[in-house]
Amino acid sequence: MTFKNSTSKLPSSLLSDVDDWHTSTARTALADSTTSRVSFTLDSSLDSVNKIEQTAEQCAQRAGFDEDTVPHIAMAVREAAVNAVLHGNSYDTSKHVVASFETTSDSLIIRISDQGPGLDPDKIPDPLAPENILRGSGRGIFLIKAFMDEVNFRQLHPGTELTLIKHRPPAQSGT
């Protein structure tokens, strides 16, 4: 995987894109300090999946998710991320996945998308129902929804959009 982030270098109010024929790379500083915006168009690959999931981890600490809840919001995007890789794209190195994080004053917005045939999510099989138990997969839904506040799916021809809210923990007052 090719990955380029040289938005680090740029004046915060500035949006850039950096593209290369692999990734590309969106970073907006909203006027608020407490709020951002980025987002990435990654190949389907594991290597996208760990990206993802790294900035995820790094967008709960800075929005101030204490150090149990930072690693289920990875966690849950992970899952995000490899649906859309391996069940979305099948791997296929012609489609991409757009993963985008926005920090606003009281939520974490996470969205995923890939190019697939596209989920319908009342389709998915019950983890917990006596006949799915054993199964090795199928836990990733079960666990998005299970570690964030709010989860929706929204159908892209080609594709799925999957979208994780986790609400921010409120501001301490100084005392």
Contents of the next structure:
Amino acid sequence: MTFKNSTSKLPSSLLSDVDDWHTSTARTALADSTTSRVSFTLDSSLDSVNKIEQTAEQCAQRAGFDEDTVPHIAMAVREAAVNAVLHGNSYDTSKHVVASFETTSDSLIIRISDQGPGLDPDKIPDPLAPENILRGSGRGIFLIKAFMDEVNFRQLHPGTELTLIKHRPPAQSGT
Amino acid sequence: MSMKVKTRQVDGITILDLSGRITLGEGSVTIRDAVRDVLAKGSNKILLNLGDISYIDSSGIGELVSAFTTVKNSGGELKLLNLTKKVHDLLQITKLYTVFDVKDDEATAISSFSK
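Alongside the form predicted alone that was just displayed, please also present the structure of the form predicted in complex with the partner chain.
The next block holds the full complex; its first chain is the one shown before.
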């Protein structure tokens, strides 16, 4: 596995880790030292979920988010990855999850896509409703929305792409 | 770090000391199996000590809810002890904090179970 563009924009610990990933594509450095873009194509496995979460945590730290916000971003991304692997691709080994992490001057943008049957966000039950409060599942999308500033769904035919956006703190924004 | 469970008995209450991460997969299954084992042995008063839980995701939250309803449906009680700030905040956000009986002192928790 090789990167098309090798850069030092991400921590060395992350680079050494992602070198072990199943497949990766298109990592591109942007203009200044606080921006970066990286994307990966991964198996539909819990191992991929853990690695996507780990990458999100490191990107959030690098983007300057505080110690309370970083775990929230990592959790939201983990939930999106779980949705893609479990509910989207149903652990199907022939299907993949694509995860991209882009740090711009004002935001951290994470996109997670699967090759599943598609997800209609309007049909997701409200987990806070009294009739749902004791359900054993169904809180993932709710937590994603709670922890991110913007969450967008896009149908891919087949599949779903979730875009998660967290605005960087002004003092930490790039120039 | 995977989740670990240690079981002990105090005054007829089964305390499960949990540590690590409660996430989709191993952590959630471990809790499910541990609670089932306790119920199978005839005890239905369970205190989940979450003091050493470093992380919990939506699957883990769902597993706590399922454990709560399973024990309640068996006529027993399941309470939570020593929530970390992260777990406390998640239960607040998901409106589950008031669903669970949450304690921060073991002795108080033990004495709160019905005799």
